[in-house]
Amino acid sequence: MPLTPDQISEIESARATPRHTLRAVSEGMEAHLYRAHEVLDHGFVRVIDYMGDDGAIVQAARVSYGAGTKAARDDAGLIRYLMRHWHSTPFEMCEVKLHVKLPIFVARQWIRHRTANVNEYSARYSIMDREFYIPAPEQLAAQSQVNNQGRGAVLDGPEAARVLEILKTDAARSYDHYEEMLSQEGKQGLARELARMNLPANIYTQWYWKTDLHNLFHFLRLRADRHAQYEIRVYAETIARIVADWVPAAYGAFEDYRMGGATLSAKGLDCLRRMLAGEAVTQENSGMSKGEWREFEQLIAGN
């Protein structure tokens, strides 16, 4: 279970006793405060703070002090210009920072978006719980014959319970040797920085990670694709249901323009419309790589 009742506890606490404030408020964000959303085995995603709406987008691109005089389908319009526009700064206004429990190997992932405030449990002060990521059998699967970096034909079986077993018995074998390597009973007992080096990469980890709506949106244009390592998709995928709540229009237009929508390059474009005028267009007459030719023809295929 991702939570003790001890932290349930906690949680429902805190959510009992709201303050009364003059700042923007979302209420569907309101809905996910502190609240931890299960993901994966003994992960979760929740809401520790936020700043900002869909208002505060809006008024940031009209630098204004109030509500104004526009309408709401007049600010869902603003907001879908500047999505459709690649305007970046008014979605910087809005803010959220976030509690993740999560493997250390999807951590490794989640820290190359480097635009973000990043506090991590520290192995060095502490001492890691014995909870380690096991993939479901469904989720295991070989190496990819047509993707270097990605996943193939799930194993059958009777590998797929030769495949758990080792993840089971490596996990629970250096959990048991880091906990002998810091017992101090009859013996010296290594420091706890050096103890976790022996640590393997599905332990689970948290950090509070803090970021602007405009580089979530990257993140999650990245990260929740369905071409994205499944341990980090369903992360992104429970954070832009939050999203969806938080910041409604924003997230519509982020969806558009950026989840369904597509950017060609000069000559994909040139192919498309070559083909809107009836010629037979080929990889060969394209002026496309193998690769890009592929990758174009999935596109317009909406594969």
Contents of the next structure:
Protein chains: 4
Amino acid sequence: MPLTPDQISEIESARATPRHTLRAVSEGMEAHLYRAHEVLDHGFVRVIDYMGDDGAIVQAARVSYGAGTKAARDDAGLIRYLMRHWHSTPFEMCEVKLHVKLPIFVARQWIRHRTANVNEYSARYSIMDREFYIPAPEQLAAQSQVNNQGRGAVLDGPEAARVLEILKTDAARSYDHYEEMLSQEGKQGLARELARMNLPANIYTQWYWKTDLHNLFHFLRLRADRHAQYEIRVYAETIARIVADWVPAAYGAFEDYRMGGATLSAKGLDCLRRMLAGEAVTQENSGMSKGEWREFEQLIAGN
Amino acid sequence: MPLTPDQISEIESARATPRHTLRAVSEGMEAHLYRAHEVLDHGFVRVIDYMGDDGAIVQAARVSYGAGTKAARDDAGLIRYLMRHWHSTPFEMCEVKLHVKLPIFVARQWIRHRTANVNEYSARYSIMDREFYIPAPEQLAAQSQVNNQGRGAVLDGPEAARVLEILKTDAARSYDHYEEMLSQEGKQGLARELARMNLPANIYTQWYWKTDLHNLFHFLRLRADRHAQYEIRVYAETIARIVADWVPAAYGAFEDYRMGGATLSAKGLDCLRRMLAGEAVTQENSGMSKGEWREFEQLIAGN
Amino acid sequence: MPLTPDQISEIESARATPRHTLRAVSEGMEAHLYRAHEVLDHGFVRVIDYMGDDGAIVQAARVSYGAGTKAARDDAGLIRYLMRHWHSTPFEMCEVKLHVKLPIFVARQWIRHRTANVNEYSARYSIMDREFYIPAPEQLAAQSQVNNQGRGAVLDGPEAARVLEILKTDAARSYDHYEEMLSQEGKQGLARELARMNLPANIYTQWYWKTDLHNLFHFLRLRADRHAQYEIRVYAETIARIVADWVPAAYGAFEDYRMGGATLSAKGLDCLRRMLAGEAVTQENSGMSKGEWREFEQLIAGN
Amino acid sequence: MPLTPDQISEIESARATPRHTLRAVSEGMEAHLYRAHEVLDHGFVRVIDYMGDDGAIVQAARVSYGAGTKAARDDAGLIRYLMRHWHSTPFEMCEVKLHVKLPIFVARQWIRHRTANVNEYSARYSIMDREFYIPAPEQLAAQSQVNNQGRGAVLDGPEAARVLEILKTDAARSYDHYEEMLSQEGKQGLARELARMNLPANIYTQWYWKTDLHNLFHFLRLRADRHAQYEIRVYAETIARIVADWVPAAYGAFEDYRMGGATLSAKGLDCLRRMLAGEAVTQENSGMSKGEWREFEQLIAGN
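Switch from the form predicted alone, shown above, to the form predicted in complex with a further copy of the same chain and output its structure.
Expanding to the full complex; the earlier chain stays at the top.
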């Protein structure tokens, strides 16, 4: 369980005291505020704050004096238009701030998204908690034989058991040694900024992470994708469900045009037109490489 | 007067309906929401939305589960520490969204601050309003004789009158011609995206502009500075007063360390230490150029 | 003609003195260095500097010790793969610096691309040149009747003549008045930072603009698109031809996957699969709005 | 030794073939190209490419047609002026691309500088090398008693020996286990993207890192500072020496105004003026907190 009773009590206390505001309010998002959505074995995603709602996107696109339009239906139509034509700035007018607890190897992928604000728990200043990500058995996958950066089948019994044993004992030992090096009982105690180097990449860290809706959609498109590593994908999927409650119209457009959509090359478009005209198009007469053709076939077959 | 009765009524209606929220609320900022702070002859600054307060800075710096500390005094001390030591990320955790009406030549300086989100009124899509910035007589300054990008004394009578006449008649004529070119009465009507090129740089535009508190402070430091052009400085000063109400502790630290503070070079520090030790330091033995020495003297004299 | 004899002589002198370097060199780009590619009536694009070539993209993607692969063909294949799968960071490893002369209303669109470095000629510090963009007759288009931000047919005789007359005389008068306000003959002379506000948006400015290849591709995709305003599109097209000489493999991939490609929504993909399976799909049973269906039909028809 | 004979031979081969270019060339930087500057026990910094020199800063600041001024002395004066008055965009016109090998805990600090381009060696795709940072004995420091994120005295004999033993054996064991989990001899072999989670933060990674001179100076100011952690500071110091050879005038200005300079608060300036006027200023009558006063005293004492 990721939260201590003290932390739960802090969250409850923050949720107990609604206040008045004149700002745009998203009821769907208010329901999420401060609550911890559990991810992996010790991680979570918590919404700390947000700015804007679907109406704020329309309001900014129109540079209007009041709120969005009266009719929610018109707003949704405009939002779909903006998404379809790659307008990015109106979506940047919504902002969200999350508190995330995540393994360091996930944090290292996540931080590559540069258009965001981050405050991470400091292992120079503070002592890390004894919490490590240990994959569930069904996530213990072999190296893919066809994709250098993918997973294959789930590991079999003895091999799986050995991997779990290694991960657990190495994590425990490295943390024991971390504590021993830090300890000042009868000795000086190594500096925190040095002792942390012994800790493996599956230890949990946490941060406050803030970004705008446009950049969040970009993050979700890459990280909720089936090619993303499972351990970051579950965070992205959790956030996606929250966003669907926050800005339902924008999320609907995002799902249709980005998550569920696809990009075709000029060659792909040409093949498609020939196929619709009844021509038998093959890799040989497509102008595509074998790899591209395979991806193209999968796309039009829908798998 | 910058606002029409319709616009005022939209603002009043937005202010009339407080709602509940669990988010951090800044009472000082709620009082500003949606109201138009008048700037120059037709411009304004309106707060459309905000995220966070002083406590949110502390909360992010500590990556904490609850809100900031109980004691506002401790928060202020930590905020001063963060500002003094150039910590930027906790200040990035607050965000503000403004609706600004401003002359195009001011907008062209403003947009140079790239870490911000902008939706500008489109002159490709819409027709510009007939509103131009005409300087007040006391702002009609001569070219500075000592500073290539500064102002000297206020212009004298006939010259001032002639300048005002030029600005007013050219603005009126260019707008008449803009309307004539657009007009479709008995003719085709020039495309809006072309007709706008006839409009001078003192016509007003408007935009939604959103940025975080760290980048806003950077904007204020450069644009509320006495070397900034008057016409952008008055916008910066208006925003500064709003920020003082929004995050009083952070603004206090900003005023002390950034606006009121100064940076000394290694040479400047060396001279200062020699002066404090009783030595008579002059430009000749300072190691500085004449220009640097003049700026150094002004700094320690406090003018 | 955009360049004075002095400027041409500076350019010739810069081109006359090749030096040795150990850096990656793109012969295609060396041929462009410093030369002015004329755009519109007084504008230009000049390459001032560049970093990297096709090999540099591969080298960075592989984090390799030496240069790219031996075989240019392998490089091109990898570059196509990176483009197809939206890898952006290897393309960020190439950089280009341009000197551009352009009308202010074009500059105002251009500057919206924030991930770039800009030094613009300062009208606070310096005096602007008397150069204005006056559209060629075939560019004098009417407002589109179907697209609020587009152009329709070219204007007819008397209306066209009147528009050109307005643009020319207003430009000339505003510049005469600009000079008169600045003049210090027998008077003080208005500050440059104020006088400039009388100049219309078709006056030319110039800047140094530097960006990386990934962001440049994004710029080209939006600005060389047929929906972009003609006056910025000609700059984008000029730059596109330069990029094709600089990094031919990357440009080829960009043309196929971005410029010539298209994005389909989930609904669009679904319709396509049904059509390929022989079903008669219409707007009514497509799940799309009329506007979306029209765009979808154009896409698969290839016009 | 960080480089294999193959890598050294690739570097030698890249250095053996100078080519002609018309671009700005910095002779000081050409001497560094591709060479590995060793840092820590297995790390390095290598210059892969650069754009611009001191003249390019001046050229951009003036938006000029040719190169910088004729006189290097004038260039240096202008560069000092630009640095003193916080002009950032001319410095952004120079760019550098580095290949860096560094421990992961250092990479995690480094990546916080967001305005940069990065391609990191992928542990999803590839297998990490068996190279770990083990501090030299004189860097094995105790936790500071006064600064939560600093180091105190060097550790004594038995404690130091025990720390080194832990770091070495844990690194070796974790890597042995990493290889065992990956191994496909007689079993499936765990996916690389999972196996890497067992590796500690002192394992070396490598990346291509590209940034502009303005942002590089910001990086150096924070990371070559005496408050920075030693392990990143040595990288910053290595880069600083390279930059001094690349753009000597800009680096000189940076040293004087940023590295050697200091920022005083409004309160600090006020105290200083009172001290220069002969007043005895103490913490009590300074208006500063004890912490601020201590820092102020250190600043004016020069230690």
